[in-house]
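Here's a solo chain for you in structure tokens, the form predicted alone.
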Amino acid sequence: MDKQSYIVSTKNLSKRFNTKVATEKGWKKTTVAAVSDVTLDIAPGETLGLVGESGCGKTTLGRMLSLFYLPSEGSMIIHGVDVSTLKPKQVKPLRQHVQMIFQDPVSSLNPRHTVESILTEPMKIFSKDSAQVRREKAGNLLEAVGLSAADLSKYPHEFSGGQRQRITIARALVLNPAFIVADEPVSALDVSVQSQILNLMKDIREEFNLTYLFISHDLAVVHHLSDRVAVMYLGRIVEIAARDSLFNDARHPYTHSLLRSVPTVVPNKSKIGRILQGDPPSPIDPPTGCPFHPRCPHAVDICRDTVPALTTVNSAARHEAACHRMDDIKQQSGGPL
């Protein structure tokens, strides 16, 4: 697929920021590497899973592709144009393309305004619809995602955590986007109400065209709606693939402890001593080499002084993985870890 066919098209896309930290001799500017090299295509109708520990720079890829912030290096396609090339002015214009659901409904609402002055308001900055025609399509959208049209003048408050879900996803579908990132969209929400708002996402991405970037901590929820999953650790990508490919035969090992990680209700005991310890390095003060290799337990001399570049494992799950020793530990353990 040629790349301006893709909805989302990165290519060693980096974001850093100006910070301060403090030294003996008080606080000394630096930069912090948020996210760092990645490269990722999203085609039409695809969801994307990205997974990774909090801290990891899920969010801040999340952002750059929701168009909150503009690349620090690299390029990033977004609906066909570049956007790395743009200054902050024209990329206003790409805005109604992509649209972003927040993890917390309660603050992503603004309380004082009522679910139509909500959904109304990005018609009026990016359409020339009359009033009475974008009242029509925000009752339309309510009653797409579950809600009322009569709910149209409520406040926020008047709904409970999973209503306000829905009420935000429906402001996500009123400039008709192409692109939505969702930003760990259940997981403020109660177990029995996650399932319904992932079933009325998966419903929505059918009857509205829609591809998504789903970042979230929860395996078991990427499992269920993602076609595709990346993983990321300390702002790089170290594995992509299909969710089955993935699933089935990771060869990161940070991937796998992931995976081992994952709670079941009849614990496995082969899991014992095997599920990942520590905390993620710093990224002011990021490893040499691979970022993973202070934690991982294969580590060797290369690990520690060269970056592993993403590496094909198989070509028809689109599967890539960045570790210098994924084929000697597949052949050690015969088999995933």
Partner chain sequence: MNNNSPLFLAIRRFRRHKLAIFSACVLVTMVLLVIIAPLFEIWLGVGANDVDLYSRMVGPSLAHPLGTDELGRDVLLRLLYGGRVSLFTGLTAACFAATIGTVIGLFAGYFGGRLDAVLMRLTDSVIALPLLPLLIVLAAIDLNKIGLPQAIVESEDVSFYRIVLIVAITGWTTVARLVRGATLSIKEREFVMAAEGVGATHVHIMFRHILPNLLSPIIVAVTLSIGGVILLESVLSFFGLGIQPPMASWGNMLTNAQQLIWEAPMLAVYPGLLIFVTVISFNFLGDGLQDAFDPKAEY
Given for the second form:
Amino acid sequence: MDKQSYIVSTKNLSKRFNTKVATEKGWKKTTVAAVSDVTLDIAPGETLGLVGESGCGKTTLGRMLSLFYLPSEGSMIIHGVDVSTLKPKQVKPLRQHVQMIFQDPVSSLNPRHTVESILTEPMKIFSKDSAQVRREKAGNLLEAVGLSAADLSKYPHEFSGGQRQRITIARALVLNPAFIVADEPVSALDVSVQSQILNLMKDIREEFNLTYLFISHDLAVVHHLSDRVAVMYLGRIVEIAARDSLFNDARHPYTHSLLRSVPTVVPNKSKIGRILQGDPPSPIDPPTGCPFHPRCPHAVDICRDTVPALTTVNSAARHEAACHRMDDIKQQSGGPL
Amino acid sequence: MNNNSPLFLAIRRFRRHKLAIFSACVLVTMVLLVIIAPLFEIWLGVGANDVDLYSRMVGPSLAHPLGTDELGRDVLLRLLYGGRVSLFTGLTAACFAATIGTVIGLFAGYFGGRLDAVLMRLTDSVIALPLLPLLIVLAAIDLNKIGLPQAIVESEDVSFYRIVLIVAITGWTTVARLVRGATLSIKEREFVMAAEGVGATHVHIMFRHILPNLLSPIIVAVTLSIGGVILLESVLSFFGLGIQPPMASWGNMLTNAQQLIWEAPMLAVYPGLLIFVTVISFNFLGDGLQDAFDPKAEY
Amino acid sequence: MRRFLLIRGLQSLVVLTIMSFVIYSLIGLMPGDPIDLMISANPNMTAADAAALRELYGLDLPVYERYWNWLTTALSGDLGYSRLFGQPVLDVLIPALKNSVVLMGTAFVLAVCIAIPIGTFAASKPRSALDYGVNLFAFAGISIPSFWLALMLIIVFGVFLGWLPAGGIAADGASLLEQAKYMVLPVATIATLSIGSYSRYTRSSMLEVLRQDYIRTARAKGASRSRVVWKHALRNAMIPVVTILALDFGYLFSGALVTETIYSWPGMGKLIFDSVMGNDFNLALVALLFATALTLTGNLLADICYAFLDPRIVIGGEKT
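Please supply the coordinates for the form predicted in complex with the partner chain, as a counterpart to the form predicted alone shown previously.
Next comes the full complex, this chain leading.
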């Protein structure tokens, strides 16, 4: 497929933040690379799952793709527009094509606004509809997400967590976007409600022709919704593949450990592998070479010196992984899980 | 109405504050009385500024329920009209100051960085100044010298505008700090990002999304500051620098009372007592509101 | 810590410099100027004489040039002459400063000695009659107009009872008792106002500390409530209180304008009031700047106290 026909296409995308660290001699200014060298494409109608531990940069990447942060380096084409060449003020017209669903349905709805004003606000900014039309559209959207038009005059505190998340989904749909970034959309909800919301997201994907970037730390949830899955570690994508290829044929040792940490239905069926030791290193002071090497049981000298590039493992499944030793590991362990 | 709504809970908590409720009643009564002050003029058949040198400093009677002052003016009427001025000055100046403080605090908290640093240094500096001596200087400056037209300088209301302005330019700091702090925490909430995500402008986010969430602390701060403003107005007027006679204010009614302690001690008691009752009522009310709006409040 | 002090000190200096210009300009905006006063004193002066005098004194120059002239002269040690008192400004200022420190210092010590114990007692028995009483008194203290309280005290003790002088200060060389008599009413006025706010601060700060976990631990280990309050909590509860006290420290020197004026106590507050009202430009300017400098110092002191008392505060990445 040619670059322009993807909804999202990034090349060597990086984001650095300025920050201060406390040292012996007071505060020192430094930069932290939240996202480094990310190259990925998302085709129309596709759902890309993005997994990783907290602090791995998946939220930053999600916010870049939903236009909250401009890239520090690399290119980012969204809905046919090269965002990396835009100035902050030129981003606004693009916003109607890219929307976000937030993690916390309590904090993402303004407690002082009615549902109606929450849902009509985007229309006020982007369209010239009359108040009557706006209200009607908002009512229809509420019904599309499983609430009723009578809820328009209510305030967010009058709804349950799941209902609130339905409202934020409705808000994301108001402008009829092509691409939606969902950042942990169900992790703040009760387990019983999670599947309802996931199914709703599935339904509206068909109904509104949406493309998703679905961010989660929960592999089961990602498995449920995604066509492809990318695994992030310390700001980099370490493995990306079609869903089944990733879950059945993971190559990167980090992906292995993530998959092992998922509780299985039949315990002790597979040999429980080494569980990850220690915390992920700080992105302020990242390790040299492969970012995973300090915690990797298979690390050798080359891992400490050279950053591995994403290489194709299986072109049919568009399966790529970034590990110097993935071939050796596969032979040793006789395949994952 | 949902029984768990924040407003409902706030009202329930507020109702526990008997003093605050009592204060609210006192203030409402007082406001009503000063509004209907002209009716008292009709009833007594004299104006608040009518001088009657034949009945100076007479005691209470049917014609003058609280007696007359050293110029034979009716004390009750002057107290009512003085109350108008004092209450109105307090409310206007406190709201004006709160508006300045809100805008400064919103900008500092929302944009952060260098703008925040500059605005907060400014706020700290104003807080660190000796307020009363500077207010006295501000109240004493000659309006002709700053180029105001003669018509304005000589108009009757100029002393009122001057005092509102003086209080506003010095009294905004509390609200500015409060609003900045609250803005810092509210701008991290995801609904602010959500508004940004649908293309809302910074001004729209600040005033339509953040500000409504700050209203309760601002209302508390304004209520608590009205008392202070009334005290400032009264002290400036007492020294002859605030509201100018013949317009009555509780402060300037006390100016001459000092010399008349022997002849008419009550002249010094009434206005001060009213200032005291009003200010303490506003403070009790503000305290009650603070507890009502504060979800952590235990006591 | 040293860097923090340096930065805060420099900041205060910048504010003081800016304020000196602002105050200079404001004073220039007060009614009349020195030449107007000369004209009213000497009816023979013509308009031409006045213009010549204005030029001689540099009063026709733009305000920033006049300010610069004043600043360079002042920094060289010449603060000018007080018109009202007919003495060099410094000779008027120093006795006033002394009087203010005596008055405010006494009131300050008295207020602290009363407010901290009653605030602590109130906090140790929340919702008791004593607590309500302290609260009521505190609200009265912040709500009563100081000038009216002073008037009432004068009426009662100075006029009707005649026990105490209604104002002024004892003559030089008077006995201590005589001097003290003049101080009772002003000290009572100032202390009443501060006791209110100090005791409220102490009470709320103490309640805050008593909610902490380590206090619960101490109680769980069997310490009595009063022991916990006085032995464990007081020290930590004093941190914010001391900050407030330090903030007020600047006022010790700048005086209580209202109280001093009403009781005719010849301190800094009355001096500022008289010089502003009496168009004594030189004196008003220097006295105001003095008051500003001292209040700024009080603020600086409050910051330092806070940093020293609370080990959690880290300044410039450096543990204090």
